[in-house]
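As a starting point, one isolated chain is supplied in structure tokens, in the form predicted on its own.
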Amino acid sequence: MIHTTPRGRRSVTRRGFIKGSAAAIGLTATSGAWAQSGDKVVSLLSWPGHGAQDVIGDFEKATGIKVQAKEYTGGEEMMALLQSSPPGTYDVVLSDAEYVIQLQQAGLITELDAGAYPLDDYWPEFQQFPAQYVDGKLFAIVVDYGFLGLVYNSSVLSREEVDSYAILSSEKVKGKVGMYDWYLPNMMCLSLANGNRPPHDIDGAKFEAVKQSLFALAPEMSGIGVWSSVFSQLTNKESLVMPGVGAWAALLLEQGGVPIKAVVPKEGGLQWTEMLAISATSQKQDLAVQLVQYLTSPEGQVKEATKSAYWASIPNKAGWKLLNEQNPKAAESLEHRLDKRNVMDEFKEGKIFIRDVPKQQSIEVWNEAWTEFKNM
């Protein structure tokens, strides 16, 4: 039996991890930039993190603007949020990129207005980003990403040893594979690992052959958890390397000290995505515009990229630009450097595919996969 526990808040463990807050990053209010607009609120519906003071206290100190942020630990929950909540409770919403077609469809999110937000400033690769895009219609806008596929511990593993998903079942490793408790990254990592591009759309045929490689893993592993649980397994040695784990936690444990490093392997891993919408039934959309505006602004996505509660990628090209010049340090750790290679040429190298959920299984179909191996 494969030890497990409840499914827990990424809140905690994200912030529980760092050890003192990221580097204070200095911006300019310009009172040009955002109208002021007196004692006025805006609600914000996320993930942990992106409504704290160390994001959005210099955009409510510009604006006079009041951000009211209410978290949410998992994209079914944010549906339900939504569904049930009177209309116009929350203002903006941010979801997973796999979630944005379902909100447009269930008519929880409104058109934006392209020409209202900074794409042209964007990488090319996220300017005509498709999971924006319903119909042809701008209905979300990325506001930091980041990519899933190994981490491992790098006093023990070299960087060699981890540059194939084959490390799982390795000997060296055995009893030492860990996982986060959710079918998804982890599935669709060894999905990667059998040569399914993308690896979420794939046949009867294949879908059997992923589940066997995956309960080929169950003498592997340490254990299966809540972020916690991977936090303190990675720190403790009783994971070596976890698959559909990426930057963000190695990023959070080496800022503590743990030599744990992330890796995109030669099959390719994939790319979480964070994007922001505008609730349909707001009564606030010019408020909305100017909180949208400034997360994906330069300034904004400086903000984001280094946010105390995870840091991430950012696709604003000039936000890179502005990261360089005020905190190089954080730019070199997050592959942000516009003078060496950088988290964009995994892009060009075709190894990043975009989670998505499965397309010709039922979600239910992988999840009673993934509940099989985890009583295994």
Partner chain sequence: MVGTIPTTSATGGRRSRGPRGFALAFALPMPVWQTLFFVAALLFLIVMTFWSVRNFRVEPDFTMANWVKMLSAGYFQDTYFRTVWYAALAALVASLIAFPCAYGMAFKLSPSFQRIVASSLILPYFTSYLVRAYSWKILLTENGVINGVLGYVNLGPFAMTSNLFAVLVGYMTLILPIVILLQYFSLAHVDRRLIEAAHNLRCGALRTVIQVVIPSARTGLILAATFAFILSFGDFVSPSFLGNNKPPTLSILMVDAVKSGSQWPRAAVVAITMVATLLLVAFLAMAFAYGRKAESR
The other form holds:
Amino acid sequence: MIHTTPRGRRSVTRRGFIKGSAAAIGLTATSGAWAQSGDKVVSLLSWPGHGAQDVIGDFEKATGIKVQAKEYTGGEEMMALLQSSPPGTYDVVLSDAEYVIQLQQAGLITELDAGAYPLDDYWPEFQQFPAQYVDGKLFAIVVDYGFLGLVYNSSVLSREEVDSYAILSSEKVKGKVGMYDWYLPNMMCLSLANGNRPPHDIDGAKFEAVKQSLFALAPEMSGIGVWSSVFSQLTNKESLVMPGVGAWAALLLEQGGVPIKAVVPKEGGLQWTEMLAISATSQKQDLAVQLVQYLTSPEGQVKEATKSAYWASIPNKAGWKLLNEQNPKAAESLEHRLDKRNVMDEFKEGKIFIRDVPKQQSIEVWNEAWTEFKNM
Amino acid sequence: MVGTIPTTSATGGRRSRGPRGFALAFALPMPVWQTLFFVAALLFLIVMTFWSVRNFRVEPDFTMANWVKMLSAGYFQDTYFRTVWYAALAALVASLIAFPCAYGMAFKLSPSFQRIVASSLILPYFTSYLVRAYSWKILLTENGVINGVLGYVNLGPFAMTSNLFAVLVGYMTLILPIVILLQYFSLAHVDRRLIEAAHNLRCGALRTVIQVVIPSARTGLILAATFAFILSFGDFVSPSFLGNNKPPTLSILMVDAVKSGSQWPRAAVVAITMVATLLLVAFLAMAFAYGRKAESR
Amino acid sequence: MMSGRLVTLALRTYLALALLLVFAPIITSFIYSFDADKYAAFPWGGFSTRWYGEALADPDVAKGFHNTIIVAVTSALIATAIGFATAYTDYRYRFFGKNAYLALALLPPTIPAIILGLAMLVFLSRVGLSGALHSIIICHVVYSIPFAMALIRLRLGQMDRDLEAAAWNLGASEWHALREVVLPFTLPAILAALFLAMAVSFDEYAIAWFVSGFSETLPVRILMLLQREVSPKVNAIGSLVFIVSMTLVLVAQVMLVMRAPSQAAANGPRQGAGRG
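Can you swap the form predicted on its own for the form predicted in complex with its partner chain?
First the chain shown before, then all remaining chains and molecules of the complex.
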């Protein structure tokens, strides 16, 4: 893993920490500590990892803007926190693509000025990425993404065996199938396995079939869990194969010495996409814009690609170039080489579908099937 | 036994210059704090069960839809009774495992040892419950430490995760120390002379425990079991980490409701049902603890 | 006699085994905090202090620890004081609506933390009290009162009611009797309640996440470290916290014994049986 925290920077944050602690001693002072008027502080609400020093350290040093990060563990908690906190608490929001429309509908994020961001440097597929726009207006911008298909234990299963989702019901992995506890990636993968394209836009009969495929897996399951549980299951061979999980997890496990690999099976895979948006109530729009600009710039993109929490693919082509120069090994394992087959090829081949909420049914109908499945 | 003198506010009143001041100084802090900081949140939760979700936003409304939806769902009913059963089992198992410990502490250890054991029972709570549950996984999985060790003597492997056993182990991590402590505090007081008297009457050791020790410590034993029930009933970590979410308990169902497009009102329905159940259990337990004790006098 | 000794030995062994069960996950976490492998599995992957290095170098961990100490100590002090007052009220007075009164104290831990967290945030942000350490303290006091109250109430139930009455008869005021009779008698329970309330706060992450804004506590940090990367730093953090708290408790024990051995013995729960 890469930990690029030089000593100098660490001591800066430590000084900040001491200052912060001094304020914390007087309890009431703490509420003011992050809202001091003179300081340039921008707040970021994101999945774990994006607000860490290895991602935003250089930004803080170069601009003198302090990034205050709040991390969340689920999209709904993120939405609830945004809606219930005092207006202006959060400036920049990082969210999964499927929540962008929810954030927009709930009036929580504001329109972006397309000219302010390096969209021209993005791969063409990401310049017009649908989830970025609502009614033709730009509301969010992709910062990183990855593919989901199957992850499998490569010491037990061969690449050929996992070329199809059919492996999930094979005798070889009976009682050893795991899943991450979220209906969407799992049920969408099963929808792909049933031949539905796109997998989220299916009629009642096809949905019923997906439900049956899911229920049929009940006896194959070893566990459904949160991420730490998923990692533990894969490490301890409690689960040999999992649908709906991607390269980011396999890379972490593999770097940790566990023989786990990721594959997009022949029926296709999904794409998870993390996007940046600016809170509608932010009082610091200018600072928020600067942070989003940095994270989408080539430098910020390289940091995002190789952040210590999890590696990810990036949409900025100039970022790819920089990554290939600075860290060719990472470019190799992320399949971001410009001179050979890379992740954009899989995208072009039409195997990849954007993970999205169900179109013809409500979220709750799918999720209830998931609850029923867990109850089996 | 003591406690035959009914001490009421009237008695207290006669004895001090500022009787009401004294009584209020003790009676008021809790309701004041809870009213200032908790009652509003609780009322909000209750009111929210009648609200609805539009455009992924929880909005004021007056609808019974959430209640009807949740209470009529087959998976909710299954999960409800399963959770009650799990929590009751956890309370029972913890009480049974704990009793000899508490008894041993109270009667077979020197006072300084008692204090050391009592403090070391609180210590585990200072390490994160999440970390402890995560560690159990390393111990319990098919390729884990316990099965690994048993493998050397040609035993196993035993399935110890993703099942009721694993969930119970997790619950014990959460509740066993508290149950031992509460039981110990109640046993430590049991009047030694009662036990001596029983011995003098040639009452066997086991019979002494059942007929003398347990009845005198009844309040504490029931209180301990009640806490165990409450904590396991609402726990999310054990059924999720160790039970692998399958089958779910009510707390998992609540998280599922939230994931159904921010259905916080339905999660609130689950929560209020849980609160009502626990209040009922707590009052039944207390009535049992105090009521029967009064009868037996 | 022989069988009595055997019973004693058996009980002590059993107690040791139960303690082993309680400590098994902590010992495991301690052992794996030195594991060179990133993802813990059996067998062990070799010795390394890498995770300690990373945990100690992480400014967020240090900040979280600092915040947690402030929150835990403050909320434990307040919760124990309120818990004592409530327990004493329940012990001494009978009044109309007492069941409702006790229910108010008992309710908070019956509400699942994840949704109580949201409700507290909605309320606290409306009255301008959200987003800081004091927000967590407020919630943790609410949450810890019943634990403190239960322990102290249990101890009070063991006190001879005549003791306090005798003090009054000797001319002591209620406050005086409380200080000289009730407080010393309940001291062990008060200390236990303090520790338990601290422990409850030390382990609570769901409410803390919602109401704290950017003032993150250690359990919240651990929750985040268990997402995505699933960092083995958590084992190192858990072990460090355990060692620190264990040392504090041991020091407290030693000080208690050194300061007043006779008084400490008198405060032991074994004493103080009813003499009525």
